[in-house]
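Read the single chain below, which is given as C-alpha cells and is the form predicted on its own.
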Amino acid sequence: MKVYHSDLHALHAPAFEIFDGGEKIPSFETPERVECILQALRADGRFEILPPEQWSLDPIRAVHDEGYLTFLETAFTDWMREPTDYEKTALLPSTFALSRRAGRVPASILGRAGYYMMDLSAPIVAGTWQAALASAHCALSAARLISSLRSAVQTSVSAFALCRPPGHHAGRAFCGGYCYINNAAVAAHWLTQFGNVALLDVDYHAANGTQDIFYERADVLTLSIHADPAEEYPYYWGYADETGAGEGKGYHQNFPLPFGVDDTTYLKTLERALERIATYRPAFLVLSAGMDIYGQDPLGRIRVTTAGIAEIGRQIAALALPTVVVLEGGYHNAALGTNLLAFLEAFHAA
C-alpha cells in the first residue's frame, strides 16, 4: 500500500489547547503522533511512504468557503499584527458567533477568530496553514492513485493519506476539534468527478464537518460511526435524525453510540452502516480512520481492542472498493502505530 505523508506536518504544534472547564492544558493532537505511525509502518516493511503531489486551491475551494480559506492563511500573521500585550504563540478567540449572519464578518482578528472558529481545541499557529494544506495534499493524492488505478481487474486498490492535522471537523466555514481543511471531504469531493463517493468516519467523534459540506448532496453518501453527541463532543451535530436536507435527503446516517460500546456492539453497527453503503453501490468509498475508538484512548470512551480495529477493517475491506482511508483521531500514542497497522493490513492485498 502508498502512503501519502509530509513532513511539514511538524509545522503545526500547538503548545496548548483549551480542555474542558477553560483548563489550559498540552495539546493532545502533536507531531508525535505522526512519528509513532511512521515508526509502525517502517518498521512492518510492506508500505511505500510518498511524498504528496503540489495541489492548487481549487479542490480545497470546492468545499470549504474561500473567505474561510483566506482566514486560515492570513489568521496567525494578522495576530502578530495587533498591538496588544496578549501571549501570541497561539491564535484562539474569547467569543463565538452562535449564528453568523451573511457578509457580517467583523475587521478585528479575535472576531474573524470567532466566527470562523467552532471551539478552543483548534488554535492558530505559525505554521498551521502550511501543514493543514500538505495533509489535504496528501489526502488528495490518494484519491488520484486509486482514481488511475481502478479497473475492472483492481477495483479494490486503496491508498494511505497520512494527514495531519486531521479534518472531519472542520466545515465548510469553520475549524474545530483539532481540524482545518475537511482531508476526507476534499478527496471525496475531487472523487466524484469519477462516480459517486461513500464516505464513511469510524473515528470516535461525529463527523459534524464533513456533515456540514455534504448534508445537501446526493452524490456523496456520509456515514459516521461515533459516540453519542448528546453526552460527547461535538454535542450540537450527529443525532440518527439527521439525515440529510434537500437532494442529500436520505443521503447522511449517523450512528450514535453510547459509552462503553465493546467490539461486539461496534461491529454490529459497523454491519448496518456498510449495508447502507452497498446499497448505494459507490464507485469511491472514502475512509476517515479514527483511532481513538481504541479503548484506553484518553479522549474515548468507546472500549473498541486493537483485534476489533483490526476485524473493522477486514469488514470495510470487504466492500472490496477503492479506497483512500484518511487518519483522523487517535491520542494513545503508545498504541497508535499497532492499532492503525492492525487497521491497514486489511487493505495491504489490495
Second form
There are 2 protein chains.
Amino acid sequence: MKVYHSDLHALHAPAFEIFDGGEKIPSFETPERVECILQALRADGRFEILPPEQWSLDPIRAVHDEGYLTFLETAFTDWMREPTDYEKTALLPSTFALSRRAGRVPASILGRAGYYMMDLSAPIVAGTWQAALASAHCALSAARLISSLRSAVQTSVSAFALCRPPGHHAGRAFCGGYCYINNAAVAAHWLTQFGNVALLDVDYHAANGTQDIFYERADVLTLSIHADPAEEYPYYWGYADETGAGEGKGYHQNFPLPFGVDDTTYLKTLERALERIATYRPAFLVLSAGMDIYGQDPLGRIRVTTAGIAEIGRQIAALALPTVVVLEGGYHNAALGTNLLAFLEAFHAA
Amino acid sequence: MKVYHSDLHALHAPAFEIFDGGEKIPSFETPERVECILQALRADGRFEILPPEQWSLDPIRAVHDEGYLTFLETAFTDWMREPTDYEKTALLPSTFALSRRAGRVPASILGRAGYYMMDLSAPIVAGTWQAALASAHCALSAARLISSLRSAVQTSVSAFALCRPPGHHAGRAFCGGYCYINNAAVAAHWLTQFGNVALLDVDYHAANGTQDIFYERADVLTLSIHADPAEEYPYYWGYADETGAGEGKGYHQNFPLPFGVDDTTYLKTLERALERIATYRPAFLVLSAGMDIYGQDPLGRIRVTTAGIAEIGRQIAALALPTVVVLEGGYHNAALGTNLLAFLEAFHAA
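Return the form predicted together with a further copy of the same chain of this protein as a structure block, the form predicted on its own having already been given.
Full assembly next; the chain just shown is listed first.
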C-alpha cells in the first residue's frame, strides 16, 4: 500500500499543552508518533512510503476560511514581534471568543489567537504552518492516487496518508485538539470533483471540525463515532441530534458512545454507520482513522482491542470503495504501529 | 459617605491566573486590593463602612442566566467530585465553547466550565460563589440606599459599593476577567423599578459583560470608556460601532481609546459620554469605577494621573444624579486608596 509521509511534520513539536486545572504538561501529540508508525510500516514490508506531491493552497482554501489560514501562516511571526514580559515558546492565548461574531476579528495577535483557537492543546510554533501544509498534502496526494486508479483497476484501491499534525478538530475557521488544517476534509472536498464522498471518522474524539466544514453540504456525507461529547472533549459538538443543516440536512450523523464500550458495542455502532454509507452510494470514502479508541490509549476511555481494530478495518474495507485512510489521533505510541497495521490489513492496495 | 463592604470577599482568592503564552502567575486580583482601600477610607474618616443587607437571588437572576448561576454555585463542588490525575486548586477548563450555541451545555463539569468561562483569569475556588454573592449584595445595598434617599433630600446622594470580586466582564451567561456576577448590572437593573438608569463604565477594560446584559434594553443606557479592544482585553466586544440592538438600539455606546492617552484626551472623551447621559435624563447613575486607568497600573496602558482621576470624579458628580459607585478593577495596590479617595471626593454623601 502506498503511504504518503513528509518529514516536515517534525517542524511542529510544541513543548507543552495545558490540561484542565491549568498545568502545562508535555504534549501527547508528538513527532515520535509518526516514527513509531513508520517503523512498523517498514518492518511489515508491504508499504511504499512516498513524499507528498506539491499542491497550491487552493484545495485547502476550499474548506478553510481565508482569514484563518492567514492567521495560521503569520501568527507565530506576529507574536514574536510583540513585546512581552514572558518567554515565548508556543503561541497560546488566554482569552477566547466565546460566542464570537463573524468578521469581528481583533487586530492584536493575542486577540486573533483567541478568535481562531478553541482550546489549550493546539499551540502554534514556528514550524506549525509548514507541517500542517505538508500533512494536508499527504492527504491530497493519497486522494489523487485513488481517484486516478479508480477506473483503471477492477478492485477499489486504498492509500494511507500518514498525517501529522492531525486534522479532524480543525473547523472552517478554528484550530484545536492538536489540529490546524483538516486533512481529511481537504481530501474529501478535493474528491467531490469526481463524485460524492463519504467521510467516516473512527477517532475516539468527535470530529467537530469535519462536522463544522460539511454541515450544510450533501455532497460529502459525514459520520463520526466517538465518545459522548456531553462527557468528553470536544464537548460542544458531536451530539446525536446534530444531523446537518440546509442542503446538508440528513448528511451528517454522530454516534456518541458512553465510556467503557467494548469491541462488540463498537462494531454494532459501526454497522449502523456503514449501512448509512451504503445507502448513500458514494464514489469515494475518506476515513479519519484515530487509534485512540484502543483500550490502553492515555487519552481514551473506551475499550477497543487490537483485534477489534482489525475487525473495524475489515468491516469498512468490505464497502469496497476507493478509500483514503487519513491518520488522526492515537497516543499509545508502543501500540500505534501494531494497531494501524491491524486496521489497514483488509484494505486493497494499488 | 456610606460604603458597603463584606468580609466574605476574602473567601475568593484564586492562587493563580494564566497569561498569554501559558504561564501560571499569581492573580492580580487579590484580597489585598480591598484591604488597601479600606485602610485609606478609614484613615480619611469621612466614610461609614457598613455590611451589605441580605438579598434573595431574584435581583441577580434578573440579569444572569439561570443555568449560569447554577454553574457558579455548584461548579467547584462538582469538580472536586471528578476523579483527576492532577491536584485541584482552582477550576479552569482547557476547552472553550467558541461560537457556542445556546442550550447545548455539556453534562461534564469541564465541558460546562468551558461553556460558561471566556478566559483563563476567572478561576473558580471553593468560596467564589459566596464572595460573588456578597459583592453583588454590596452593590444592591448601595442602590437601595440612594433610591430611598432620592426623594427625601435636596441634593442627589451617592454611595460606594466596595465590590470584590469585580463584575463588569461577567455577561448574562459567562464569567471572565476576574468577574462572576455583574454587580453594577445587578444594581442598575434593580434601580429600573424606580426609573431609567445610566451605567457609565470608566474601568480601563471594556465593559463587555455589561454590554452583553443590556444590549437590547433602552431603560438602561450603558456607556464604556476603555482601551481599544482591537488591541486589548477583552478583544471581542467594546468597539465603537456596537450601539445596541432591537429596543436597545442607540442605548449602548463604546468609547475605545488608543494606548497612552493622557488626562486631557480622557476628559474630552468623558465629556461626550456625559453629554449623552444628560440627554438621556436618567433617574439614577451607576458607575463602574475601575482604577486601572491610572498611569502606573500594572495591567493598564493609558496614562491618567491621580489629579485626572479626581477631575473625572468631579465631572461625573456634576451630573448631580443619585449615584451608586461600584468598584471594578485597579491593580496598583499602593495607589488604590489615594486614587479612589480622589475619585469619590466630589460625590455627595447621604
